[in-house]
Amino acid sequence: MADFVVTPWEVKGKIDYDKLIEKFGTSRIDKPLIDRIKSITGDLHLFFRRDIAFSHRDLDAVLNDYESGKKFFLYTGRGPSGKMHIGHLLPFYFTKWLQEKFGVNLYIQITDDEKFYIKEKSFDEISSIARDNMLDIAAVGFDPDKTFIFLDSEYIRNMYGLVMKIAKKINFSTVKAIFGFNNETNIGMIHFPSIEIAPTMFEKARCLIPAAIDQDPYWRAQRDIAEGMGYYKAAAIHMKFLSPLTGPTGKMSSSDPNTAILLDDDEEAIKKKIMKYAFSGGQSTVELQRKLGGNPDVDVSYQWLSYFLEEDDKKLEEIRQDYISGKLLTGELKQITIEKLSKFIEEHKKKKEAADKDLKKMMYTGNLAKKMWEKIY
């Protein structure tokens, strides 16, 4: 698998998701499982309909629990390394859908500690970034009484007992093999997996983690020790990466604005980035495009429409066929994306401006948050 790399800290190359399933030992989300989800929820999120949520660990066991009356809970997170872009935000919308459909608690970990360990930034800088990121997350609209958003550096005093128990169960050879740590790795990062694992044990129920597949190594470590500690092995739903502007390889990065649409980009910036940088599957001239058509499978504008901007499956297929036939030009496809994306970002900004109250509930005063601050693990 030398042609691409997927780790918690680096994603590059053209990713073969089938090879990832084989390498990581996960299971594909197949039609019988999707049909089962729909029978419970009544409909399907487009991530399920369009093979974006493509892989899982023990999702069938989660559904078994739910159908038998047992509860489960959701857990996801964000590493505050910089401004958030749309690729960061979309898994949170998927998580919101899961919370609404199953009516479950959600824990969102903000790993300010990890980012301090690996970034050349002061802790004050990381803290400022974390606050802005949390407002973006709160703007998604989770149930404030069933959601707990917490900063590792702040909540560690409540969960440190659990972290210690986890850390004692994992030896260096294990994390070295899973994460590739070496003699140059600082000891904060070597210890950090025990902190990221801890929220999977916040309840004596099965934990379901919706996240991109690059985070899966943490859950492999958790699954090795969970049952011996009296907890369930963590379950997971893995999502494919949203293609960066520059083409269908790697993933977006806030540190390279030419690959990403940031959540504070204005309409002019969005238009400029899409027109200048969005990788095209079209032909080099209008005449050739009309004659030969374009390839939507590599076209970033189409990929973004498929990933989140066009909810209607029938309309998306019409766009696809028009592009393949040459009826739709690359510039026209980009314009559709610009208009939909500008509207999406503008609506998000408005929600973010009003998110302070809900963020406070999710961190401190909501029903779940108050219970969590009363606990000492």
The other form holds:
There are 2 protein chains.
Amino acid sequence: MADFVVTPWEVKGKIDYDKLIEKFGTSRIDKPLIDRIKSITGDLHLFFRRDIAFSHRDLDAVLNDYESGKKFFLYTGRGPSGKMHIGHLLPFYFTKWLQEKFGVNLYIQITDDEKFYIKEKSFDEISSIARDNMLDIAAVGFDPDKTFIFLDSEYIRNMYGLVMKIAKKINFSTVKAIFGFNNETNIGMIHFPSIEIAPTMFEKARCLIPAAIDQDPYWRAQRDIAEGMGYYKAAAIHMKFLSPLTGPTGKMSSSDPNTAILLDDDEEAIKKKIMKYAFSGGQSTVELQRKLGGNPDVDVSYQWLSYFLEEDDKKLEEIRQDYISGKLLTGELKQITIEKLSKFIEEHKKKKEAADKDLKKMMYTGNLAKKMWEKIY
Amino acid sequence: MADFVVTPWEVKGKIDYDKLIEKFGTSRIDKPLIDRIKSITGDLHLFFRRDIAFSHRDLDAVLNDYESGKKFFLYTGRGPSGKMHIGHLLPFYFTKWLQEKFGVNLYIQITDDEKFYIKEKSFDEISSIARDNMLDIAAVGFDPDKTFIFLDSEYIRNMYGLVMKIAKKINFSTVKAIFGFNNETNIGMIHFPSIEIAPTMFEKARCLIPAAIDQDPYWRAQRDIAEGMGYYKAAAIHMKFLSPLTGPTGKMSSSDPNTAILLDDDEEAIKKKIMKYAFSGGQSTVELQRKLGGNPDVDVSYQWLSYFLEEDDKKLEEIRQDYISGKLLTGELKQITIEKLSKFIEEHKKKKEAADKDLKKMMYTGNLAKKMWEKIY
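The form predicted together with a further copy of the same chain, contrasted with the form predicted on its own above:
The complete assembly is shown below, putting the previous chain first.
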């Protein structure tokens, strides 16, 4: 029946996002909601302008809270299973925008325990991946006094009380139904939902989670129990996946480098990957492209410009029209993408090299981090 | 089929300890093994002399290690579900004897998380029960520099690494088979075996667990995975349950005070409970008792003298013979028990009142505790 699959561990096929909204029972981020955000924030992140942040739960309630002077907080995370690629990074930039516009606290969970449970890797390997991933995340440039980045394996000491209270409320039936766990699932993984849910209760305020929609099952589990525990149901903004290089099905994967641009790829690698693998919506020859034009809707280079590389809506529309008309050739479009992407990655690397100090603040010594290490939940 | 039940959460019926050995696949503590212990320790704890420590796993291997100069360590625990009764305390005295004779480290786990998961109590209630229980345990008088008493909810911070490694090795099939978990079991409880198993790997040495036999399922789960993880299979000494006041079936329960002497009972309560509830093996009248004699094997007063109140084997045998012959009346036997028990409880209360300092050492500041808080597993 389903020609696509979206779970926390697998994304396959060409995703029909409208069907996902229906299947997960979430709400579309529509024009009135976007206008309302703009009336608060003054401008709009391109994820809102370009229908990438497409679905939500209770975002309207979050805005109600904010407008009536109640605070909310942001929560997102990363499973450190390998090197990060460009598709992993962009939701963090969107999250940064939200933090800046609303001036709120942000909690970033690094699920080293989860990845240890499901990967054939030692905990030492996972730890070193986690360290590298956290530097990538810190490079995004969150407010170091309003952001707390934590490893589950470290912060468990402070949040175990809360984790226990959550675990007591969830039985095997529930995790079987929501996550598809079965007899072969290890007991670490079975317990893990209580750990991913815990940060939604770090403050007695509404928690807004910007994340790819594959993480939604956790928030469904949270919403079933939160109010009974005296907390708010988690609110969420769901983002579409960035197309893999290979075309508009599935999601990027670090373990298949031909589908992804890694954050440590050099210019040469970027060029080669885009030229060789980036799925094109253009025609097979220059002559045909000039005559018939290309299809930007399936063209990965265009999709990437739209997803993050071309901030300027006007310029993006020009590129689109030129591509459709045949004025812009596939090679030229790819060249634009290569240049912008190389610059993006180069800048990211510089920021990552300088991120150590900020990461330390976000983990241990910044205002929010210090407060979090003093708290016992 | 079974006319008795022994699980970590339920003990019912008249327990056939021989059948338990067969069912659990453990070994009998036989004469040669007891003689071997005596050749090392010089004397024998009454649990060894009186067949109360009746079953074991790998105790011979522990003695081999000890005799060849390798160290081992002791591990036991307590689930803080309510006030402690006399039946809870005695295994700790036996453990103390082992610690003294072999000069080894002892780890005592207080499973506040487990009890929170299975009881209809708040975590605050569990915490205050745990505090009271730990004072009872500290009153036993372990070596405060070689004993580490810890709450799961606190020490999770240091042992989570080890807990994760264990949890990754155990799947739902296993805990379903060993503990009878099902779809209704909460995910905290499903995960808990990894926490009860962790202390068996606190040292890279053999772990000897003196505990009532109902805890054995945990050690079975441990023994399946320990060697694959580079640790020893846990060794165990299994103890018989102290008979409830009401007779030789089931085990004592703090929630049914007529079956148990609580550690905070006063002399009046002890007297009343023994006189009113202690199941008697005697005859219905003085005349019949004089003529036919009593049956010490089912008489709870006699069982308690044998289990812990009468240290002197000769005196115990005299009491036994006098009871069988009818020389000793039920009332007189009960009187002996009341006196000895009152003295025991009175002394325990005094020790408990003075236990605060030692408990602090065993939890945080003693040599072993300090070392344990510096360790991250």
